[in-house]
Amino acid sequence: MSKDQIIAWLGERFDLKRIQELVDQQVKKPLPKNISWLHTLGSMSLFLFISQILTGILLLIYYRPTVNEAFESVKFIMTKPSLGWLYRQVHAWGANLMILIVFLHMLRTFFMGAFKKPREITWVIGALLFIFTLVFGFTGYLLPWNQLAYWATTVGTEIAGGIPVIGEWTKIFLRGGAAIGGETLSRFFVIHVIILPWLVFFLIGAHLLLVRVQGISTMEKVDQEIKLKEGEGTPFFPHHVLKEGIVLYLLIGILIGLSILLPFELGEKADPLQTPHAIKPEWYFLPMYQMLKYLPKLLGILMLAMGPLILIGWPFLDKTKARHPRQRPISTGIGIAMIVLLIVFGLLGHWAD
């Protein structure tokens, strides 16, 4: 069947002209002049999510989510199948890079005031995506069923158990019992490979739809944005698409390079009777974990619980109309202070015994 015949066949069933108009409208849609390399962070996050899904599917071919076989199946993946070690390392490093890049994407949105009217819902969805990305990391960390994963999950669920009123119920719900075991592994596996991917998939779809419909925020004040016409601003194609292509090409190199040069060690199989020395959570939870050491337990846990709520509701707390960081000294100061605190507590946690 020739190309013309295929187009004719599709034309009898779909309004191809209308579809082409919609595609052209999006491709030719002008972007604000303040578009920079930082605006490629969203595409990088999407690419890493797709990479995680693809490598995760490959790992599932051999992975077995039971306490007797999980560790051995990961060890088998790293030693026997062709390039199995690479898929596992790309998946592990991809998780870390995805958390970092989604965080940087939110920082860019925060400091540029892109969360303000009319993009409050876009920010809320983005904040949920960041939280679920952290949950991705937390649930996936246990799946290799090694010593570090087992005891880091034990510490994490103990912290959740300190939440007032619902803490004990939350801990038992996460663990599936009083201690980390087969039920915990099964629950984390279901959350990691079924619930979260679908949830994040639909949230990303809604996020992208809002971004394309509302457009990228300019630096003008709220209600003073100038709607760009065709031929103004920066063309989405090919200018911004080429920029994103370059960044994704570099990201692939970094991802594979880290996987080869700095691979994650599997370590020893989980042993509930032997606690490793100086067990710590992953770097993205380390600042919060370290902060709890300096605060009363109840106060620290309440602050951690309030964090996601404040993050989600920030567009409704910051009522100023200005977007430029210099015109929002209070918000900008809070943002800088949070970054400094995360770095300081993260370094203290890294150096601490």
Given for the second form:
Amino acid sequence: MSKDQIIAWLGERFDLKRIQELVDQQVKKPLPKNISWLHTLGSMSLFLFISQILTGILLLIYYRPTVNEAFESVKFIMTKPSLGWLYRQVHAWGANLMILIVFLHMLRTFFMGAFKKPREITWVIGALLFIFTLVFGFTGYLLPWNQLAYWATTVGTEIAGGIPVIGEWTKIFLRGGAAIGGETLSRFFVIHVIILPWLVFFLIGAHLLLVRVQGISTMEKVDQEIKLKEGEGTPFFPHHVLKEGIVLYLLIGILIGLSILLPFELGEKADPLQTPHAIKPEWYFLPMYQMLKYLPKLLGILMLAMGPLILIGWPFLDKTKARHPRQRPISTGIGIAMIVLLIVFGLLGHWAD
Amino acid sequence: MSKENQMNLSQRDFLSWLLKGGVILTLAGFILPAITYLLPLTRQAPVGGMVDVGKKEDFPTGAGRKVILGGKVILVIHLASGFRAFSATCTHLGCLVDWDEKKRQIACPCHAGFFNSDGSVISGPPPRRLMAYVITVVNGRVMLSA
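For comparison with the form predicted alone, would you give the structure of this protein in the form predicted together with the partner chain?
Full complex below, order starting with the chain above.
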């Protein structure tokens, strides 16, 4: 069967001309001139998500989510099957990089004022995606069932227990019982490999659809954006696609490089009778964890709960027209203050005993 | 077409092939290792020498019992003349055979294949005799050579 025959066969069943038009429209769609390397952070997040899905599927082939087998099966993956160690390391490093890149993507959007009208919903979905990325990290961390994972999850779910009225119930619901055990592992496993991937998949779909329909934001003030005509601006293909290709290959290099040079250790199998010394959460939860130490329990948890809400609702709090960071000093100031706070608390947490 | 145009065209073709080749190489570089990762680990650790499979009293005279050795099922039969051991995997389609004490023969439950107590085929579809293992009794322990 030749290529022409296949096209003819499809042509009798679908309106190929219309489909070709739609594809061309998307491919040739001009992007504004201000598109930069920073605008590849979004596609980098997407690449990392795809990488997590693919390596995650490979890990699932040998992983077993039970108290007796989880640790041994991860150990098996890291020692027995061909390149199993690499897939686990790329998955672990990919998770860390994904949180970092999604956060940077969000900072870019924040400082360039790209979240403002008409793109508020794109921001809301993006903020949800960031939060779900963190939940991905939290649930995935427990799955190897090692000492650090076990006790970090104990502490993490204990924090949820501090919420007034519903705290205790929430803690037991998350754990599937009074303590971390087989029930917790099952719950986290289902959230990590079934619920979150599909949720994030559809949210990414909606996010990208909005980006394509509304176009990339420029630095012009709200309601003063100029619609690009065909032939203006930078073409999506090949100019921007080439940039993304370069970034993709760099990212693959970084992922594999880090996996080889700085591998994550598996450590010891979880022991519910022995808390290891100086237990700390992963770096991305460290600033919040450290902040909790300085505040009364209730106030701290209230602030932790407010964080995501403010993040999601930011476009509705900051409704000024200017996009350029220098033309809106208050929100730029708040943004910088937040970054400084996160870094300071993160470092304090890192140095604390 | 001027000479310069021809140059440009071949340059463009070259770059296009370079890009396509790069993409194909990248995909192959991802897919081939993934396939080797998925290959089942059938190479078991080597089991050398004689392996203790139980006390002599665990195998009553006239009866047969199956033991697992290195992932394989082995049928041990205790006859009056001594011990015998065969692979319990039927040579026909891989079902597990059993020792029939009354008829003193090995029977496959799947397609009515029958074997002698020396492992040779009596009747039925099995194409070959059962593979035999060396079995001895040392100090009251039944030892099987892997």
